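Form predicted on its own, single chain, as structure tokens, below.
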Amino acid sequence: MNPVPPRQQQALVARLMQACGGAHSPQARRKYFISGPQWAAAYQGQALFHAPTREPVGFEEVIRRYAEIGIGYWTTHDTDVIPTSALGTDQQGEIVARIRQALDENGLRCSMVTTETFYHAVWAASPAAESASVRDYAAFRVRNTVEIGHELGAQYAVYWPGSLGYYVQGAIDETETLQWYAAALNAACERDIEVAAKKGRPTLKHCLEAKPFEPQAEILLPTSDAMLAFISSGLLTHPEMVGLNPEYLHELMWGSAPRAALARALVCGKLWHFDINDGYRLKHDVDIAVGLVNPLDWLNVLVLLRSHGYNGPFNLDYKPPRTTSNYGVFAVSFPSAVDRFITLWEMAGEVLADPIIHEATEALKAGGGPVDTRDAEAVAASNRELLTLHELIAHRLVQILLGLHRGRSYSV
């Protein structure tokens, strides 16, 4: 192939994207509770060792492009759209009014707001630092985010306490830090109750997001299980208002099975919001788009969620690669991520309706017939052949993922 001049490169990308096929219409995409974060689309490719590779993008353009793609919901951190110095001022009100106008003009809704408590220097020792002034500021920030959420019509507030931890052992009293962090969440919930009553709206669903690594050396609430224990600890004034926002990759990072973590949240009735992406075990937070690394695992995750009636948001919390251009973010990254999710969601429906998986699963539950349940050898012998169905079910899942159950085959 001859070199492709810069002026022809977008056309090449567009043509090859169209040639991929399998795209859903914007109308079809809007049928799903998929939300697009401001920070994901506006991510410029920067990282600890990497300079930005893309130009800045404002919320008006992000909202407009999401509407064109068919992403019906928008989410944001407070400081993604409002300068830190403007929080709680008249300027905040002006910006929020512009956001509402952009959402209305493009037919989008704000589903979730979240507070940045990890980037600014004020959080160097976490939002639950020893200094009462830092903690008072943290309480102001989360209360203010609740107010922004109600102004924008959000249903959810998410908290990622990424800097809740320490760099060196012995520097903090962990129990005290957790009590201080709970005080900030209590302030958010109390303010939520006040604002919701004043506006005649339901209170927000407050969702905690865990992450095992970064930015502190040791994290106090590193997993969704730790978050569940924290919610049940007695430190929260309104634990019924607080649930989870697990992130797929955050659970995978420490070697866990995301599906198992989600199941534990479901059992507790606390799976309220879900950040979707992909990546690798025991690696850093690469935030690759859903299904690009672990499509079979993702199929299993969605089978679980479909079978248990999960109806919360799927938030596209990922970073378009540094190699992707500004044009590519909206022409490739987000539409392809949404379409892969929809495909996997529909495949999960096929799994649940598949007669082979259904019969195998029912046979395993039925067991091998009456035996003396105090005789280990008899119980094992009664079920020995049925247990082979575990591998058969896994094979069938792969067949559905690859389309082999529909007769697709490859010549050898």
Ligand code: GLO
The other form holds:
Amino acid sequence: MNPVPPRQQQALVARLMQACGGAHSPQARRKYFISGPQWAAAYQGQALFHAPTREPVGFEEVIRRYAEIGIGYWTTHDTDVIPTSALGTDQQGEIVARIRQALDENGLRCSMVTTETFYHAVWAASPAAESASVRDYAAFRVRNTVEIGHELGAQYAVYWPGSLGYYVQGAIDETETLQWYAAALNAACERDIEVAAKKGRPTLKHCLEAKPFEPQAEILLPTSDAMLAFISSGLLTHPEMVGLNPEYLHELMWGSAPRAALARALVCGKLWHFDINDGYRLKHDVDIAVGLVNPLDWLNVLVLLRSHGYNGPFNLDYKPPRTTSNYGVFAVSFPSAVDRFITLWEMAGEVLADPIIHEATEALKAGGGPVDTRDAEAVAASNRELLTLHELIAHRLVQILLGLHRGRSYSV
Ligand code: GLO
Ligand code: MG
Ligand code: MG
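Could I see the form predicted together with this ligand next, after the form predicted on its own?
Shown next: the complete complex, the earlier chain at its head.
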């Protein structure tokens, strides 16, 4: 193949993206509660061992591009858009006004705001550090984020307590740290109640997000299950205002089944917000776009969520790879992530309507008929042949994923 000179490369990417087909229209994409984070689009490809590969992108451009793609909602950390030194000042008010204008002009809505409690040096010993000055500052930050959320019309606040943990053991008492962390959340909820009453708006849904590794060596609330226990520990003054924002990859990272983790949140009535992405078990937080690694697992996740009526946001918390250019972030990375999600969502609908899966599932529930339920041999024998349906259902799911149920077959 001939070399492709730099000035022809964007056109090549655009032509091949078009040739991939399968794109949904911006109008179709807007029907879903899909949110695009400021930090995902603005991610410059940097990490501990990586220099940035992309130019910075401000919120005006991110919002405009999301609107063009058909991503209807926007989410942000406080410091993605407001310098740390300007938080709580008049400059914050000016920036928030500019954000509102950009959202209005582009027909987007802000669905979620979140506080950065992991990056700045002030969080070196976590937002629930021993020093009362750090904890007072953490309370200021989460209260301030609640105020920004109400200003921007958000419904959700998310908390990923990234630095709640340590590198070396023994210096802190974990029970104290958890009480101090709860105090910050209590401050956020209490401020929320005041601001919501003043503005005549509902209170926000406050959602905790767990991650098992990074950036601390040991994490105090590493899983969604740990957070469920924390919510009902008695440390929160408003546990009814606090739920979960599980992230698909964060559950996979520690080796669990994300679908089972989501099910545990669902039965507690706490599945309120969902960060969607993909990656690998027992690796670092690679934040690959949804469906690029585990499409079958993703299909199964969406079957669970559809069948239980989940109607919260799907937040595209992934990182366009550092090999993708600024142009590629909006021409390939975001539209393809949204479209894979929509296709998998539609397939999940096909699974729920599939007569074969339906009949097999009903037969499994009906069981093999009357039997002495104190006799293990008899119970096993009466269900033996039915249990083959487990594998048949798994086969059918793969058929639906690959389109084989529509008659496509492979032969040599
Ligand atoms: C990092 C987290 C992070 C959170 C964000 C929202 O691993 O996934 O992106 O989702 O800070 O609070
Ligand atoms: Mg996340
Ligand atoms: Mg992540």
